[in-house]
Amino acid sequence: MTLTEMREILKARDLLLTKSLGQNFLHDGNQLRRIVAAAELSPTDSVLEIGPGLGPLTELLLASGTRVLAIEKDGRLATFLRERLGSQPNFTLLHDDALAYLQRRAGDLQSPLEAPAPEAGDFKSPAPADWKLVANLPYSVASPILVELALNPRGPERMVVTLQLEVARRIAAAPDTDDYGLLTLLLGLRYQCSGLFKIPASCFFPAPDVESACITLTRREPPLLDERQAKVFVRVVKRAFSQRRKMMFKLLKVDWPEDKLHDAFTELRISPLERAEKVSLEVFTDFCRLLPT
């Protein structure tokens, strides 16, 4: 779908884009193909796309032979997508708030395609356990969507997403840098960054006011922590970064006995004066193995 086609569709349907929904549509064919290539798709894959808009990425995903569930919050665009792509057998469309949908499915998210969506029609073949997220995410909800998926033990095998460059840098940040923080660690526990490229604002319509990038996150196999330890990890990093300029030891005393913390700090040779922003993912995971649940 070219920029001209995109403009014509919006004009013909009298569709005014809504800034609050983060409606900046990626139209550049080269960038769309780079995103699909980064997803390393096969015909056996199941793909979740969030915020398909007018469907230029959706069309490329379907052309690869994958099964696609697209979640679109804007009812006007959902109607258009049903008319344009609804006849394709591998396509399922859900008119819903993607973050709310994922939160509702948090307990049974084996795959978002494991059962027909309420409005999706006949989509009965079972989905494989592994699935992928490929999306130009609405920037206002990109971080909570990624965290929701990353903290789910049955999250996607791969996530290839377009978001603000600032957020992508925070995800891929190294310790003791300004970008390193809670988002880095919540995603880093189960995923590692395996690619990142910038996308110029001119590739979107309308052009966003911020810089953009596509980041690829690949699920860690095997996981760094088991499910019990992972819950401890989430509690630790949230508390440790609740006031990032304060000493981690003092912050963690709110939730754990001081003697247990002292033993863990001593064993891992962490200074009691250390701030969380200087502690690596690897040290955090080792630390959480030593703490009681």
Ligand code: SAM
Contents of the next structure:
Amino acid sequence: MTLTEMREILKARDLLLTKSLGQNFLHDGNQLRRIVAAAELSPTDSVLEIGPGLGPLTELLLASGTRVLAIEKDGRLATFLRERLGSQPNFTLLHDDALAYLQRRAGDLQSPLEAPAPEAGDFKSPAPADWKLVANLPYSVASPILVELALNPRGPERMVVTLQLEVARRIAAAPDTDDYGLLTLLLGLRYQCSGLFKIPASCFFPAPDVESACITLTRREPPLLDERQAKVFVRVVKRAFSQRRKMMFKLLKVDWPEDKLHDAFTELRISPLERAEKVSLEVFTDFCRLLPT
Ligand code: SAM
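How about the form predicted in complex with the named molecule, since we already have the form predicted alone?
The complete assembly is shown below, putting the previous chain first.
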């Protein structure tokens, strides 16, 4: 879909774009193809796309032969997409808030494409065991959506998402940097960053006033922690980063007995004066294996 075509559709349908829904549409064919290539799709894949907009990415995903479930919050765009792509057998569209949908489906996320909401008809995934997220995300809800998916033990095997460059940098950050923090660790527990490329603002219509990047996150196999330990990990990192400038030991004392913390700190040779921002993912996971659940 070219920029000219996008403009014509918007004009013909009298569609005014909504800034709060992050409606910056990607019209650059090269960037769209790069995103799809990063997803490494095969025809047996099932893909969730959040925020299809006018569908430029959706069309490429469908062209690769995959099944696509797209969730669009804007009813005007959902109506347009249904008219344009609704006849394609591999395509299912939900008019919904994607974050609310994922939270509702958290318990059976194994394949969000397998048992969709009633309006999606009889869509069935051919590969219920695994699926991918490929999306040009609405920037205002990108982090909560990614955290929701990353904390779910049945999250996608791969996530290829376009978001604000600043958020992509926080996800891929190394310890002891300004970008390193809660988002890095909540996503890093189950996913590793396997690629990142910037997308110039001129590739979007209208051009966003922030920088953008596409990041690829690949699920860690096997997982670093079992499900019980992973729950401890989430509690630990949330508490440890609740006050960034404070010492981690002092913060964790709110939730865990001092003697257990002391033993774990000693075994892992973490100074009791250390702040969470200096502690790596590996040390956090080792630490959680030692703590009582
Ligand atoms: N994928 C399209 C593209 O690349 O041109 C559009 C991407 S645009 C950055 C984000 C899209 O997400 C918009 O279509 C917007 O209406 C939709 N959106 C915003 N918030 C949403 C939400 N909570 N759930 C689902 N879709 C949402």
